[in-house]
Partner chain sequence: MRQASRREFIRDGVAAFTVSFAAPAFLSDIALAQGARSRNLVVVYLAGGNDALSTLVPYRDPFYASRRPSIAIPAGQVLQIGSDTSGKALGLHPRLTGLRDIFNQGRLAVVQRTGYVNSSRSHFQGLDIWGTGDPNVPTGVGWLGRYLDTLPSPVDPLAGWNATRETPRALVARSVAVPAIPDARIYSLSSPNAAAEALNERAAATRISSHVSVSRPHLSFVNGSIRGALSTLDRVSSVNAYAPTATYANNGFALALRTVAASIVKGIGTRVFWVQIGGFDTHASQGLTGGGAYANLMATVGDGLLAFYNDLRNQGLLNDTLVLQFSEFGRRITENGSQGTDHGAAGVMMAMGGAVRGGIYGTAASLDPSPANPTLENGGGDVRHETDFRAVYARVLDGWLGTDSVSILGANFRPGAPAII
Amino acid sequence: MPRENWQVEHLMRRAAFGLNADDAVRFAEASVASVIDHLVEYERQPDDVDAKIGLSSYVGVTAPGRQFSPDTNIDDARQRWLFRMVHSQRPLQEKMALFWHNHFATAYSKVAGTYGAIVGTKMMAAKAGVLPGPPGQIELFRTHALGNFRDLLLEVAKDPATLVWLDGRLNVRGRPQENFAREIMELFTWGVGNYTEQDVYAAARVFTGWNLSAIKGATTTNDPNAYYEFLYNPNQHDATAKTFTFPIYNDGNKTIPARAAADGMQDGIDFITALARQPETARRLARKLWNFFVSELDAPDPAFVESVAAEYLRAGLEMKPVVRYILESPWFSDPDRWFTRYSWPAEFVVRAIREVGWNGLSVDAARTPLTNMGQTLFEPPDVAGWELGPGWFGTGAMLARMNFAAALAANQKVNLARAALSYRASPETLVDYLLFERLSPAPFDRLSYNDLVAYVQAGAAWTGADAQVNTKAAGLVRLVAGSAEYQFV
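For the form predicted alone, could you give the structure of just this one chain?
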C-alpha cells in the first residue's frame, strides 16, 4: 500500500531503523503521537527477539560448523545485534544502545587482548543469565537506554569492559590511573574547557580501588564460565580529601571529604552525580542528540539546546522525557530537516534489509561490508567513537555501501520481482513503487528520476514481461539503495 504517512516514516527512520512492509501497514493510519508513544514506551512491547534467531521467517545468522554462540564469540555477537536491529519490537531501545555505544566507545580488541576472546566477548555482549558473570556492556546500554543518565554513568564506571578499556583495573592508591578520570569529563559528560589537569588528577584519586576481580578461573582464556566482575578494593583507595575547581555539592563545596577507605566508593558516586547534573553536561548531551535525531547539516539551534538541557535537568536526569521531548518538538518534525542526517553504516544496512527483504539472507553477509563502510560493531576506533556525519563517506566506504546494495538486491531478486508484478504497467509505475512504497530515499530530483526510468526502458521495449520485471526490479533497488539519496535518514 502507498506509504503516505510521511511524518511517521520520518519518525521511524530517525527513532528506529525504518519501516518494513508490516510496519507500513501497521502505522498507515496512525497518528504521530501514537507512534512516538509506541517507540518511547518500549517496555510495553515484548523483548523476545533473540528467541526468533534461527526461525525461517526471520533474517538468518551464520556459524559454519559450530554452534551459534553470541555470548562467547564476538562475530556471533555482532550478528545477534544486527538481528535485533532488524527485528526488535523495541527499535528505539536498540537505536539508543547504538548511540550509547558510540558515546561510551569501548573496543573489543583491547578487552580481548587483555583477557582473551571468550571473556572479552562476555564483557562486551553477554546476556544476563546465559553464562556466569555480569551482563556485557551492550546489555548495560539496553537496560539504561532511556533511563537515568547519572545511573548509566555510574554503571559504566563499574563496567568490566570499561575498566579494561580505560585502565581502571590498574587504578590504585599511590599510582592513580588518569584515563577514565579524563574521559568521564572530556567525552562522557561536560567536555573540554570545563576542567583542569588538577581536576583530572583529583578524579583519578576518586576512582582508586575501582578495580576488577577474577572469578572462576578467569585467568584462563578458554573457559566460558570464567568472568571478571567489578570490585571496590578499599585497600587500594586513596581516602584523603580531593579538591576540584568546580562545585561537587549543592552548597558549592568543591572538596570531596576524607573518608574511611571502607566508605570510599561514595567519592566516585558524589563525583559522578556532580558531573551528571552539570548544566553544561545537559547542553553537551542536547547537542549530541540534535545530531542524532534532528540534523547534521544544520548546527544545533541554541533554543533547542537550552530547552532540551532544561528538560533533562527538570526531569531529574531521566533520558526518556528528554527523548520524548525531542521527538515531539517542532525541530524534529520540520520537513526541512528530513533527510538531513547521514546514516551510520549499521543504520544503512539494517534499514536496507528491512525495506528490501531478508528471506534467505544471513546478517553475517553484512559484517565485512560494515567494516568496509567504516563501522565494526563493538570496535570503535578510539575512545572518541566513530567520526560521524560526512566522515562516514570516503570513496571506499561509499563503494562498500553500493556493493552491499547490489548484493542485497541480487539476494532478494526473486522476492522483489514477485512483489513488483502488480506495478509493471509502465517503467514509471515500477519506479514509483520502489521509490515511494518499498524504499524510503530522500526525494530524487527530476533528472535523477528520469535516469531511473531510462534504466527500466533500456534494452527491449517495455512490455512488463515477467523476465523484464525480474531483472529491472532488482536493478532499480540496487541503484536506489546505493544512491546518495538513500544515505540520509
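Condition change, the form predicted alone to the form predicted together with the partner chain:
Since only the chain itself is given, any partners or molecules it might have are not part of what comes next.
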C-alpha cells in the first residue's frame, strides 16, 4: 500500500530509526500527536528487546566459537546496541542514547587500554545486574535519555569510563590535572567563550579526589567479576575555596567556599548544578538539538534557540518536555525541513536493515562497514564526538555506505525477489514498489527516478522473468539505499 503519511514518516526518520513496511501499515492512519506520544512516553512500551536476541524472526548476532558476551566483549556490545536500534519498541530512547554518546563522547580504546578489554567493556556497556559492579556508561544514557540534564551531567562526572577517559581518576590535591575540568565546560555544557583559563584551573581543583576505587570483586582485570566504582577520596580533595568569573550560586556568589575535606564532594555538585543552569548551556543544548532533530542545512533559528532554552529552564532541566516541545513545534514539522539532516552511519545502517530486511542477516555484518563509514560505536574519534553533517560524507565513507547497501541487498536478494514478484508488470511498478513501499520514500527527483527505470531496462528488454526480478530488485535496492537521496533523514 502507498506510504503517504508524510509527517509520521518524517517523525519516524528523525525521532526513531525509520518506518519499516510493517510499521507503515500500523501507522498509516495514525495522527502525528499520537506518534509523538508513543515515542516520547516510551516507558509505556516494554523494555524487553534484549530478550529477543537470538530468536528467529529478529536480526541475528554473531559470536563465532564463543558465547555471545555483550557485557564483556566490546564487539558483542556493539552488536547488542545495533540490535536494540533495529528492534527496540522504544526507539527514541535509543536515539537519545546515541545523541548523549556523541555529546559525552567516550572511547573504549583508552578505557580498555587502561584496565583491559573485559573491564573496559563493562565500563562502556555492561547492563545493570548481570555482573558485579556498576552498569556501563551507555546505560546512563538510556536511563537518563529524556531525564534531567543536571542529573545526567552529575552521573557522567562520576562515571568510571569518564574518569578513565578524561583522567579524573588521577586528579589529586596540590597538583590537579585539567582534562575533565576543561571539557565539562567546553564540550559538555556551555562552550568556549564563556569562561577563562583561570576558571579551568579552579574547576580542576573542584574535582580533585573524584577518583576510582581500587579494583573490586577479583584480583585481576581479566575476571568478569572485577570492577571499579566511583570514589570520592577526601584525602585527595583540595578543600580551599575556588573562585570563578561567573556565578556559582543563585545569589550571584562566584566562590565555592572552603569546606572540610569530608564534605568536599559538594564542590563538584555545586559546580555541575551551576553549569547545568547556565542559560548559555541551555542555548548550546538547543542548538545541538536543532541540528539533531530539525535541520543541518539552516543555522539554528534564534527564535527556536531562545524558546527551547526557555523551555529547558522552565522545566527544571528536564529533557522530556524539551524534546516533546521540539517535535511538536512548527520548526520540526515544516516540510521544507524534511530530509535536511545528514544521517549518521548508525542511523543509515539501522534504517536500511529495518527497511530492506533482516531475515538471515547478522548485525555483525554492519560492524566493519560502520567503521569504514566513520562511526565505530563506543569509539568516537575524540571527546568532541563525531564530525557530523557533511563530515560524514567523504568519498571513502560514502563508498562504504554504497557497499553496505550492496552487501545488504545481496544478503536479502531472495527475500527481495520473492516480495517483488507481484510488482513485475513493468519496470515502473517494480521501481515504485521498492522506492515507495519497501523502503521509506526517499526524495528522488524525476531525472533520478528515470535513471532507476532505465537501469531496470538495461542489458535486456524487460520481460518480468524470475531471473530479471531477482537481479534487478537487488540492484534497485542497492541503488536507492546507496543514493545521496537516501542518506538524508
